[in-house]
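The chain below stands alone and is given as structure tokens, in the form predicted on its own.
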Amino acid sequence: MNAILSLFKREMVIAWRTRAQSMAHLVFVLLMITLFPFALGPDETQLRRLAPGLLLLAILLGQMLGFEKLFSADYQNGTLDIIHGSKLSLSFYAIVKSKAQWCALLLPIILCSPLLMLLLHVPVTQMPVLILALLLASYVIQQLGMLGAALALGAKHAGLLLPLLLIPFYIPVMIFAVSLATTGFEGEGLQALYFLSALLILYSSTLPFLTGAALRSAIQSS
């Protein structure tokens, strides 16, 4: 636990020292959604409408930036070796990385989400419902980032490869975030927050354990 711990501190430091990164992601994401409404047009129905699926795609396309760089700098300087010979788990390893890439990345984004959300013109009401969908669903898409991260770790073009790799388990995952944010807790609304719980825990319980198999291959590959 205190080696989970110091890891954990670690990365945040780390954040911190690097946090023009974490700046460049919020400045992306408020420039793709105050650029919305002069490419839509200033219809407050439709740029009510269009929200949660604008916000959802922002926040992807803002997460997609780091997962290049989730292990790479630790795969070069000799880090993931020294973790791969010591008692932490790979699997442990890469679970504290990915929450520090979550907490610096993607919370100072989602506190700023209910800005980004009057910009969009969506009332207050729908605001709790938006938020939680957008929670659940970068959390998952934090998850498939990181196996897909290990598994392009040390190959050529990796920045091309994730997405590639990624996308098609992202597709499922904003239809139902969508139709949580959009229909609230009630009928689809109801069923999407029951399909993106039940893919949080599936995948927090196996894609740790996925994602150390794929470090260690890359480590002894290379």
Contents of the next structure:
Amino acid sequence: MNAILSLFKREMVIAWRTRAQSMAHLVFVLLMITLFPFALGPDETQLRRLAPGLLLLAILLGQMLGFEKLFSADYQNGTLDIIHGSKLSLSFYAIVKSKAQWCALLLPIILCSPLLMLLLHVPVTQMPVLILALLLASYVIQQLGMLGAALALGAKHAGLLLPLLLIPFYIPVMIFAVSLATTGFEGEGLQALYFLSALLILYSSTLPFLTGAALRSAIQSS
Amino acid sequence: MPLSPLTVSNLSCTRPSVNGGDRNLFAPVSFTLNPASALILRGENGSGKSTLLRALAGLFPSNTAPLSSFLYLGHANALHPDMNAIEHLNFWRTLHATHNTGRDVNKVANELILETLGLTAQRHQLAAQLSNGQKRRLSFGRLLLQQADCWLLDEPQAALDNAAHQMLLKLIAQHLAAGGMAIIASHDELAIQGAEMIELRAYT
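Having displayed the form predicted on its own, please output the structure of the form predicted in complex with the partner chain.
After this comes the whole thing, all chains and molecules, with the earlier chain placed first.
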């Protein structure tokens, strides 16, 4: 318990000192959402219909740009080496890191999302279900990104490799999240909610261990 | 309880080679290291000193199991540029502490460690702002925080001034006097009494 808190605190201290990065993600999403009405035309019903997809895409693309840097600092400065040789495991580190990164990079965007929804003319009554969809989807996006980042660690062109590796896994997440957000808590929407939750549970119980293994192999081949 | 001697026989590391098969990185190494003694790895650049240490620490695949209790200090200092000295000490304590000590105890311990390292004035400086020598000194904080039978040090004296060099030798001497072991990769002569030496050769 102590170790979790202490590792989490370390990640948050680093995130706070490099908060320009969190800001960059937020600004990226904000800019994309402000530009969509210009690109798609100001038709309110159309924007409202497309809003869930646009929000998810903006968040996903913004995150993709940052995954490459997720582990690179700790990998290059040798911190991963000493975690590997300590009483904590790399999987444990991956679990804590994913929570901390989600809090630092995605939580601010989700907190600001009602404002973004207003820009896309989303009615207030639809906001809670859209926020729920974003919460679940963003966590899954983050978990998968971590595994991708760990697998691509030390690869020469990780920036090119990562999107190719991750996009297939993001497709179901997008489908279910948009379906949930547009239909709400009934019929197809409810099914989508179940699927999304199942993905979340599956990924958050297995991916940290795969991430740990990927980190270990990255260390051992350096 | 005194430690048992450490025996390594025919340790070798391989890497897949371009023309198929595996290539040995250095000629197989065998040694026996008694408690309270040190082993110095010599050899020209690229002779596999760092790889051998990494293999002993389980950080490079080899035909031998990693040591059971070790402290590995590589040439990367394991410092994050956006963390200060105190935060590093606390982080390392989390990684290695065998039992929980109170916050006040840790605070006093941190001050003592910083004093030993000569970094009292830099306690709140981010690692990015420290000089190379100061970074190296801070990384020695792990030697004071972690209990381990065998120290694996990779060029520990790099970037150190005279005073810090003496401090390093003193730390190693204390560790050996307490019955510990050390394996040190180094180009220079290190003034460690009774240290054995192994010359590594690149595999031909």
